[in-house]
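Below, in structure tokens: the form predicted on its own, a single chain.
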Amino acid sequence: MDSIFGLQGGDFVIVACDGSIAHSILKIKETEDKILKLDDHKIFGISGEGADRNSFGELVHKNHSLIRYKTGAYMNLKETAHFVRSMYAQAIRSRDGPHQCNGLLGGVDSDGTPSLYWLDYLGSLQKITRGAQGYANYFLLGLLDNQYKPNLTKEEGIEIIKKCIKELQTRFLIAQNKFIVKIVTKQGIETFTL
């Protein structure tokens, strides 16, 4: 039941998701934070099942700094993308099978310039400005489509995730009270509660 959403502004990216954690009917926690830290300047929101989505952005985590010690160099946004791309494409060739989750890599590049990628368990990539993974797809693109334009300050970019959450809010079945946003800058990653 996750809802994860981002957008890119003039030089930062957001990402939000929901808290929740359901099994069968219950809920069994809203605090759950389904946005990894990569790096300093790059995070990963991943939606799918528990055991899928912490297995793979654990997976994803480890790698992507083993690489880092490995060659002493830091990947770029887009590299990262391929990598953790290259990575569900591998899944899908192994006897475990896919990894059943989707996700959104964002972050900010050492040049100040922001990125946002979205991904699936298909090993499907696409750059994008805005978009959402799990229930948010359903209820969100057009609002994301509507408010959105280039360059978009930070504040802007915040109203728009607070338009989203009430939407969320208002029109989806489930109820997701409690939201986790991470703001990437160039200075760093910012994380706070909706």
Contents of the next structure:
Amino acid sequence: MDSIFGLQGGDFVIVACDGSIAHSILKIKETEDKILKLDDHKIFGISGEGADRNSFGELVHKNHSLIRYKTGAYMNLKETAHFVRSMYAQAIRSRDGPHQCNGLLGGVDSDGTPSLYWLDYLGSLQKITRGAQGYANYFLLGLLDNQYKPNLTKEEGIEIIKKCIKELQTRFLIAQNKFIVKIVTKQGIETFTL
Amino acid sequence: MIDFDPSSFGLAHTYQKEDKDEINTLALPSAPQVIYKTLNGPTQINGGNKLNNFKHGTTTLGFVFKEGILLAVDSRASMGSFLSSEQVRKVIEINEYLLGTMAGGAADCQYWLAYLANHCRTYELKNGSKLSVAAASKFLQGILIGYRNSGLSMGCMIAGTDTTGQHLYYIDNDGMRLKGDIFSVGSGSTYAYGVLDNHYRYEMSLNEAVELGIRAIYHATHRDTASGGVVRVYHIHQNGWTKVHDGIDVVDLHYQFAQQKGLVGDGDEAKQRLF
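Okay, that is the form predicted on its own; can I get the form predicted in complex with the partner chain now?
The complete assembly is shown below, putting the previous chain first.
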């Protein structure tokens, strides 16, 4: 039931998530941050039930850091996306089964190029300019396709995200009141709640 | 096929093959069925694997406020429609600075919280400093993720104090760990949330918080059949925890709160007259 959606602009990437955690009919928490900060220029929004989101997120974060410490190499976005995909792929026929979560990995490389990747629990990987995970797809893809244009500015990107949030609040059966939005630019990551 | 003597089972009519279609209503009581189910398979709260069909019959709540954390719990244990106890202690005293609440399987909660207590003490001895609430709850989460499909049933809150302040975490048998300001767990949690969400303010005084905790548990026990007994209240502050109330009977609370509204509390508020 999580909504994760994102947009890539000319020099930035935005990933937004809803803050709710629900258990059957109860909303236990409304302010849960589902977008993981892998490092100063990469964010990974994860959608999934229960512990999987949390545990896979931690797995990715720690392994990503481990590679950095072991090899001294700083992975760029493409390498990170492929690395995360391989973690998903390794798990699919394992004893515990696939990691039950999907994600949107976004970030800006050191030369300023932004990229956004769509990852799913079976190890699919696709570089995209706009997209969503979960039910948000049904409500937002049309709007994102309609509003997207190449080389968006940061302000235009935020406006589009606001429109997406408004759309979800209007049409999605599940009330999602608080959204956490993270923007990555060459300067770093900004977070705010909408 | 074993040949039974039908009269020994009180059958008025002998069951024979040709009589299959007109079986007497005084039928043979069926032999107790042994359920050969393994513990594998995901646990579900309602339905699911019959051996692990524990209902979280309880109401526990906790919230963070300016003076620390307040935990309030009920004390009823039920096995279906049988009340096995009205005096269960659902707040488990892990150590002098950590408390855990119990919901779901009592054995699971008691055992793993005791295991956690052991781990906390060992850490303290080895490292010379107390384990933080975040680390303690994370340790428990790790255990529960490992036992994810084994049928454990726990919906507990870990609340405690450490050098960074007072913190409240919710942990359940799926391995979910959430940090938050207000949680209520159990079958009566929805009723408690109604009262909690309405009156909660971070700036409450201790007395107001205790009153809120008691009221929320009372309302949950009033409407939820699986919650009841007495209310127990604990307060966590920077020096550890204090037991504020050891057991206030919810029945007494019912009449007390009714009196405050000028009512009698006999349930006849609608004044329905049939004749």
